[in-house]
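Given next, in structure tokens, is a single chain: the form predicted alone.
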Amino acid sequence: MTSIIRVNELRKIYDMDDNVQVTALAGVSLEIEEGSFVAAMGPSGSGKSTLMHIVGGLDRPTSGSVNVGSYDVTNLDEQQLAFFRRKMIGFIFQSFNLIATMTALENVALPLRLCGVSRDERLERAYRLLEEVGLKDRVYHKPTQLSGGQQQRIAVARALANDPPVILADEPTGNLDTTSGENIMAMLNALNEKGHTIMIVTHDPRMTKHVHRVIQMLDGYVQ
């Protein structure tokens, strides 16, 4: 199998107040195969979210390298990073990150709007994605009118808007009840079966039954 994510000697050190430095990643190296479903696990402060954010181009490392597909992520400028994220990555966050003033349809269509897709085309694709995640009767509802599980389904649909090969999900079930969390994981399983490479960050050991591989992290290291 071909590795779609390649991380080499990744270090991330944060400069805090009073000249204190915090090491989030202490030399992480790993590869994730194309089409796999992996979970990064560990306690708070283990570095798992930092790793995901650097892989997705949301943060920059202190040293080391990250390659995703043909992109050398660590050497991209801000404009190139924005293009990389639109082309390669779908993000799902614990806090959903939906825009409260927009309907479900508008939230899902937003990434397509940023890519210059015509209004009719982006709304058609957004509607189809909401239908796929079981929310075709909620397309004109705003986030505050929906349950947490429904909001996370919108976030999944939004992550798929540009049909990215890689989906990164940071604690995607963290704010959900058990049933809603299982539904989201089943949805991610289905996406993985369609060929998407999926990496989730979680501290919940119940989620490991859904994945192919677990990356255990502690104090900035892979165990």
Second form
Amino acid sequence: MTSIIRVNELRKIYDMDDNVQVTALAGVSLEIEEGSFVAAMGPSGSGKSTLMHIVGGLDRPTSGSVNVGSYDVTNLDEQQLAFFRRKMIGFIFQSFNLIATMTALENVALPLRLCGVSRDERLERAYRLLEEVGLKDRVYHKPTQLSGGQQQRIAVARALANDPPVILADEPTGNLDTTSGENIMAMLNALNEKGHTIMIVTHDPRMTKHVHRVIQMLDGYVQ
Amino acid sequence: MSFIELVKFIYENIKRQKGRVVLTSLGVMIGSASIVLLLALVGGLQKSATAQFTNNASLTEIEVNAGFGGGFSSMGGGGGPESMGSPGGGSSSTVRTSSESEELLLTNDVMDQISALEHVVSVNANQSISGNSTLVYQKYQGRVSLTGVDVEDLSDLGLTAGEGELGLSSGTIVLGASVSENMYRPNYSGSDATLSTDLLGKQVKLEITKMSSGGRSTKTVRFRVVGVLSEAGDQSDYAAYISMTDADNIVSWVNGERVNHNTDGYSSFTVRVDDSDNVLDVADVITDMGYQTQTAQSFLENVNSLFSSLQLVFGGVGAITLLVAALGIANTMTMAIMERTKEIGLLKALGATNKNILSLFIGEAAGIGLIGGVGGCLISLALGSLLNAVGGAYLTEQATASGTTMTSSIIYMPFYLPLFALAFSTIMGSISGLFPAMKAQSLQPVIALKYE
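Could you drop in the structure for the form predicted in complex with the partner chain? We only have the form predicted alone so far.
What follows is the entire complex, opening with the chain shown before.
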């Protein structure tokens, strides 16, 4: 199996006020194989979210390198990073981050809209994705009219809009009850079986049963 | 994202924050409406001020007077009350003088020279009559400025008939609009002390008085009034026109010798030019020949430049209002970006480029400006028509009451004025949105996503 994500000597140091520096990543190296399902675990402040943000091109490291597929993420400019995120990464957030004034369908179609996909095509694809996550009778609902579990399923559908090889999920079950959380994890498992490489950040030990590998982090290091 | 897709996206974003957009664009509406209305008001004033010049043919006229010595610099309105000014010309025109020191007379030769100039259509001579001219009808009398003209029809001089006709022959006279109402009975204070009879068709007497070494003598000439001019608003209202033959007889009597236009010249020439664009050029040529010229054109230029600066001032006042509105847009956009920081982070995570974000927010600001501009245009069009309807009716009533025929509108709004305001508010909106939008595009996605 080839590695789709290669992280080498990654450091991230935040400059806080009063010349205090906080080390979020103290030199992390790891590889994640294509088609695998990994969970980064650890207590708050262990650097697991920072690692995911840098891998997803949402944040820049202080030093070190990250490669995702053929992309040398750490050396991309802003424009290239935007295209990288479009093509390679689907994000799922703890707080769903749906746009409240848009319907489920419009939320799922949003990444396609940014890519310039025509209205008919993107709405058709968004509908199919919502169908896949079991929300085809909720397509015209606004997020506030739906439960947390349903909202996160919309977010999963949105992450799949561009059919990215890598899905990054930051505490995807953190705001959900157990049943909904299990549903989401099952959904991610199904996606993983379809070939998507999935990396989740969690501190819920019960999630580990769904994943192939656990990356345990503490104080900016992989243990 | 294609441009159309971008516009749709912006439209949707504006739609979901209606309340705020309406309030902000209200400021733009007031600003752009005030610019349009103030400029239109100045435009209306300018129109009224220049209407008398554009209504008649005087724009193509040059009045030429004899050239005087170098010390003579300028005079207003064609000289003192005794000298007759330009028939039909501007009441206060700019006077150009040459620096020649000898007097240059307006002889028949000069008339031929001027006639030969390029663009000159016609040259007519005027002879004002020195000495007191008093118009007498029954017991009423009044002073007039008497001018002899060498045209058979006064319309050739750009004058228009109020009643009767303008054709002049020996023994006939055409009076200015205000002549008869200025006639009175001397040493009498009854209710009929001023003349109320229409003089058209009546026989009148002209009494010419001259002072000489032999004392005061008076000559009386009889005329028939064949026409009364329409009101022009200048001194031609107080003038009387007679044929050149009659004028020559009177002048000969006043001077005590036969008048000879080849040696004594005429008082003035009225030069008519083919096109108003050529008036100033021809006037320059005649000035270079050593004669004084007056044109309504140069007066008009002065008036127009005055109104241009007035427009600048008024436009500036309106622009300040719009500037305040621009600050409102900038404020609204800054607030919107703070509120939607998380959304910006999300858009970036979903693959929006910095350029996408920049265009979205500048577009929203431009949209607010556009909405305000459209509203401002509608307001100013509505208010403008209202002002014209109400104020214009009032003005026309006033004008009718005072005997003038000026029909004026208060507001003059050329079609490009609202369009200009529309474009201006839109551009101003985009500029106001520029800095907030730049702030939005530079947000770090990871920080923006964490923003609560």
